[in-house]
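Listed next as structure tokens is one chain, alone, in the form predicted on its own.
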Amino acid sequence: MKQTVGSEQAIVLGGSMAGLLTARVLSNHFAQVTILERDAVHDRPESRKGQPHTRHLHGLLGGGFQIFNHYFPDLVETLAQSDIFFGDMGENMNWYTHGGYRRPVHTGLYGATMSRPFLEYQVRQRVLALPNVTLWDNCAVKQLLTSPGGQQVRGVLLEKRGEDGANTSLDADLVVDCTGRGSRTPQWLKELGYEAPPESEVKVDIGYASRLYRRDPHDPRGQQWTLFTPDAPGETRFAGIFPIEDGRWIISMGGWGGDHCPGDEAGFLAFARSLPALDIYNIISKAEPLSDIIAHKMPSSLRRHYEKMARFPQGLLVLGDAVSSFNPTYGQGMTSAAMQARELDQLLAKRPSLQKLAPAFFKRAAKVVDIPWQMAVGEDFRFATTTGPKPPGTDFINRYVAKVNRASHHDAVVSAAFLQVMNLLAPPTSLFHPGVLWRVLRGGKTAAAAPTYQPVQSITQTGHHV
């Protein structure tokens, strides 16, 4: 009789995004879900140690919204009745990129921007009301206790901080490894005499700086999501601006290779004045600031390639960052950790023999991980500072990527279809089917493309904008 996986209790290593949805799906097949935090847990919005890019600005694409929204359908109204913005992502846009704004379009992706805090809040609340889900705070992961041989995982040593000190053992008949990038399973394989998984890194020397404001909640500007993308080579800078909670403003600036955004009032303000339009600009030059300017440094995406892996222990997988981290401009990592939540649950519901799990699982994630990584560094690789493994065909990708960009600003159905991609909705290759190509080889100049989307000038010089 081939043994499945159990149904009494599961463990999740980590208690932020990636390790709540993942709560959230193995709430569904298991009777007792426990989630172990590093840090201390309060029951309101924030940011905490073990989190230091939760204060800057976060996406979370179309697909991943629909996919939280599964899970949690009364999110969306919670959404919609914030002071935040809450509408079809195309319509809503003002993203200047390649020399122009992509012409706003409807296309029935529903979104909404507001900090990584609050969203974490919303979704903690949520799942911790689930019957059998529990989350300890404070406790740090010791190691993995195994099966004699190491064979199988069969729970975690763990120390409960602000108590005695002792160590505490906590059986389960899974355990998933949510801790991020940071994630201690490659030492612990090795310590279990496995080999640590492969691993695939492309740096890029990102750094940004970000910084709340104070927002006129009348301010009609309000109402959209403004980017700046850059033109590589030529450009290197990046900035974002979405209006969040309370009436605040949340900006993000920064580049590639070293061109990072000084961390000082005058160098940030210098910063924005530097970019390609003035809509950020024009914002934070004459708002309150509510925050200090606080710095994050990425110097590279990374991969663990745990589908490679020829032996791996029985109850033991691993999610999210702690599998992938990719250069984080690109709103990419929030999206990816839903999709491979929901890889998961679709796999427990089939109730997979223990021994199948974690290859089933990881050649699963890795069909997850695959786009959004290629999207991510062949996007890295326009910039000549960017080394590390270059997927096939890049320099070619690129070049028509860009003139779907520049095609895009003129181009309702371009620039629909280039949304689709971007929110993970659909695949790369749909920017090369024939009722695609054909429009951005005309350079979106087609008797369907006028009028042209001015949006920036305009509502920079009323004084509104986002």
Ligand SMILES: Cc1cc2nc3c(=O)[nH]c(=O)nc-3n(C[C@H](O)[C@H](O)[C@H](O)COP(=O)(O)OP(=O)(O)OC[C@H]3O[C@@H](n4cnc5c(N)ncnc54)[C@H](O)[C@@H]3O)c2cc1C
Second form
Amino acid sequence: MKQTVGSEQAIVLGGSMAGLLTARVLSNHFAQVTILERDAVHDRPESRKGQPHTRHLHGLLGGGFQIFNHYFPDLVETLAQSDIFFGDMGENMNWYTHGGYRRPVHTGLYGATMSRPFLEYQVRQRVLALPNVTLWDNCAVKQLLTSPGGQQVRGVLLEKRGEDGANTSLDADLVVDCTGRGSRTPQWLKELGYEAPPESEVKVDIGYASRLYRRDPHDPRGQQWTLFTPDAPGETRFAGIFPIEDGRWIISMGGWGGDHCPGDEAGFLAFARSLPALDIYNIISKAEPLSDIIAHKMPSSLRRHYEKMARFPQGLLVLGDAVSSFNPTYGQGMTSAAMQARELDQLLAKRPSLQKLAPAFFKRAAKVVDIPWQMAVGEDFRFATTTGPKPPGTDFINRYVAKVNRASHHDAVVSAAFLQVMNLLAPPTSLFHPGVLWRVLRGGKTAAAAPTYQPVQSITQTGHHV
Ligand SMILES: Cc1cc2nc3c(=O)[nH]c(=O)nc-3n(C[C@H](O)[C@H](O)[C@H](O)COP(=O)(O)OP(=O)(O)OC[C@H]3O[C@@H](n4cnc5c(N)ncnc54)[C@H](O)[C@@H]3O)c2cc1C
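Next block, the form predicted together with the ligand, ref. the form predicted on its own:
The next block holds the full complex; its first chain is the one shown before.
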């Protein structure tokens, strides 16, 4: 007899961005959704111990923003009432790469800059306002509970912190692991007699350092996002500065292959000064710091191929960074999690059998991850220090993408096409469309010409709040 996925209780492990988005979509299909989060969670924007990366610059790509807006239709309106900056991702992006600024172009693709804790708080409030979703904080999940042969996950064992380490069990029809890169599902699977999923790991040895500064709300530079990305292999450094809520700037800088941004005052400023243009240095050398300099190391991009497993227990899924954690400089993690959650929503709407749910979901999740993975890893292989499985055709694609980057200094069509791909709104193959290809090949020849960057004042006139 076909056993369909039960619709009573779903449990989500981890209450960060992937966990919240997953709870949102599960609320469409289950009577009760419970999020279990190890940290204490307060009713305010915060960076918790279990997600130290949220203290660094986070950009939400256009592809992710669209999904967030779908599941939280009032989000834009609320952001508009706060002091969040909205802008066209082409017009308001001040992006220096491959020896010049990309040509500003109207894309109709809007983005907003805010701190990661602020965005997560907005999402969390909306998810917890749903009548069938609850969050239990201070709950560390210790183990999966299964049917006697280990074939079906039936719940979890958890430790409620602050209650003398008391262990409690919670039953569920479906458990979704959203505990991030450090997910223990591979270990739990082995304990249950399954294989761990095969992994792909591409070592990048990235070192970030980030800091908050006070921002004058009248400073026109606060109407832009500024990014620096390197022309590898000669350059290895990246940086970004975003205007965020509460009159602040957030800046993150770093480098590939061990060229890490120092965490001391003088080293941090010197790193900003070493970038090919002084936009960031000019801001932070005069602005008042509002935080310490915080460092974060990211050794590798790591992907777990659950889609390749021959045996997997029923009633268990894995989503978000626990499936794939990318080199963060490409800003893909939240969008990948949102796309995976949307796939889960669409799959559950088809009421699959319990046996088919995990293989079908992991197949869909792998399809979602394939593109950002190939983009991130492919780009990383422009650096001689990167090691790991290199996708076929990477060198050819990288040579072409370098031309795309140079052509985007001059050519608005190429610039817009690139932004669509980078925002995960168009497939990378769209850069080979004849209408783009001939411009790239022509633009590449004029790459040495002066960049067409417009002074900030003129761009400000096009920036706006929704
Ligand atoms: C430096 C840096 C910069 C980044 N910049 C960007 C960016 O610009 N744009 C972007 O889209 N993405 C970015 N990312 C990636 C992004 O942060 C993640 O993709 C996103 O947070 C989704 O992660 P997640 O929810 O899957 O996991 P996480 O954010 O790691 O959350 C896991 C959660 O699970 C909880 N947990 C762990 N173990 C247990 C347990 N046993 N029981 C209960 N709870 C548990 C943790 O406390 C935590 O809350 C960046 C990442 C890094 C490291």
